[in-house]
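Take a look at this single chain in structure tokens; it is the form predicted on its own.
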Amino acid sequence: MKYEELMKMCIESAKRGEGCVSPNPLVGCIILNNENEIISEGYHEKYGENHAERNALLKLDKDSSKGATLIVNLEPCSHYGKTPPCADLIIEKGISKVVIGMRDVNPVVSGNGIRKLKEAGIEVIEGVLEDECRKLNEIFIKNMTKQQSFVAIKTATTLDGKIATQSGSSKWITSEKAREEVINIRRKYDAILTSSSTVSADNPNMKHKKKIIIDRELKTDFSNANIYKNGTIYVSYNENISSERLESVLRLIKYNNNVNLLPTKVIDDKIDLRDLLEKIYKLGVMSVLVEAGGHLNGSFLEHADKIYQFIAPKILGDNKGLSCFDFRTANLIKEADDFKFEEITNYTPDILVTYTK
């Protein structure tokens, strides 16, 4: 077989992880005997526990791993973390050879498990698949590059780029089908993001583990909407706020321990978006999906990393329809704001389009 479909198996075996590893990367790992047989596999399944290599290497004996090739997505760690380090398991173990998809970007990392597995002996070869590899883990690349959480973006709409009419009306303007795999998109993300006229209009369960609520004016029913019902919730509000109205807010907070206030700087009466990006990087969320109206949506651009777009094929050509992109009035083309296409997926009969900058 071809370390590059070999690699095609890792990333598909790392993506098992999602949504249970973070702030680890998603790595998965193949093992091949002499004759080329794939003999162990292994992925990093849960933030704390064994890393890839190590899961696919403790199946085997000594006898059986001396001289088999390991393939990885991510080069092996050289320290020691949560786990040991996997390179030292990999010497030990008498591997001969190791395959590495792409550099790990973290800089008590980076080079040093190579290094270290050269300097044993051991043959590596680099960079099979790396636009691929570095594709699966452009969470944690944003995160230990730059050390920013990673901003999503979805939004479901008409051909026409609508989100609703101008009542507000808009279930369902996609399918089952499409609204199934938002669920998956979800899990890839260690917080949904959304506003406080979100939570008033539709009043959403969003189930998952971490919520934030832009709420700047602490407006929301804390005693009876939906989203404050399950999982860990962050409410970004203005930092000025009243104190009469903090005080009622926490009095109708005080029993429900999975709310948490977030005090955020405001400008031009606004949330600071980039200041509460700061505050909540810092509280351990390393990436966010928003799922808001269009005036939100919009004000993320400029911080959104990914956009993904499910687009039903209806028009709904009422120009007093509710935009996906709400933010501002560009009298140029060239005022406008460039991304790429990345994927383009059918989810009959609607397509996701994903983009980024």
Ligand code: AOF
Contents of the next structure:
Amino acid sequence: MKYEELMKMCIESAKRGEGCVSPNPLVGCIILNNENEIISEGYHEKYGENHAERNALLKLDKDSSKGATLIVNLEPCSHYGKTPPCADLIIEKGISKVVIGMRDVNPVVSGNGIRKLKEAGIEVIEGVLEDECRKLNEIFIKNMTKQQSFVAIKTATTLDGKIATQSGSSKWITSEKAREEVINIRRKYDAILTSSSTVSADNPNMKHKKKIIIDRELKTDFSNANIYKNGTIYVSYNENISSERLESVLRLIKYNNNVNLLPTKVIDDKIDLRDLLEKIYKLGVMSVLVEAGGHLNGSFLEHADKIYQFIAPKILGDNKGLSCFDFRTANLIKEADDFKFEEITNYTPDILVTYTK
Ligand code: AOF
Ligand code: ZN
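Next up, the form predicted together with this ligand. The previous block was the form predicted on its own.
Next comes the full complex, this chain leading.
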């Protein structure tokens, strides 16, 4: 088997850690013996626990790892974090070749893991399926290089870009199969974010570990709306709201320990998304999936790293229907926001197209 195929397998096994390893990267590892047979596999399963390489190596006895080849999508670490350095264990186990997808972008590791391996006389091959490996860890890369949360927007539209009729009818534009995929997408993100208007209009459940609700005036139904019934919730509101309003809400949420109020700056009567994103990053939200209406989707575009757009083969044909991105009046095509095509997947009769910045 070629290294590319084995790296693909590492990527697939790394994905099993989705939803469990943040803020760490997704990492999968395979070990081959001298006959190029797979003798062990492992992946980073949970934040704070063993790295992929350690999981794969610890399954082997000392003799079988001697002279073996280790394949991993991320440079092995060289530092003491929550776990000891993987590079040390690789050396100690007598591995003779290490095949790496991408260098670690964590400045404490970057290049040091590779140097350590080479100094111990291990052959190192770098850059195998690098683009795919970078895509796998797009969240980790943004966090490490920009100290910001990764932002994605998900919408589901008709062929003519509508998310609802003028009266708000929206159930359902996409098929069940497409809607099930949304659950898989959510798993990749630390938090999902929506607006008080979406909560009031659709009363969505959105079961998730962490949820962020933009509710400038604190006007959602804190006692009854489904969204408040599970998970840890951050409610972003105007930091200058009247103290009477704030106190009445505090009384309402007194017995709900899961609801946290997040005072946020306001610009032009709108929540300042930059301030909000800085605040949630400090709270440890490494990635956020925006699932809201056209106004909020539009406001998030300048901060978005990725768009997931489900498209159903339905045409509303009514220019008063609600658009998926509705935030300005544009006169010229050159005013358009530009995104790059990434991928297209079939969920017949619908499709999912992803775009990146
Ligand atoms: C790897 N393999 O499976 C992971 C790596 O606190 P720690 O010890 O978990 O270290 C976290 C850092 O280690 C993380 O930021 C990244 O640089 C690296 N993660 N490295 O070789 C893994 N999860
Ligand atoms: Zn490690």
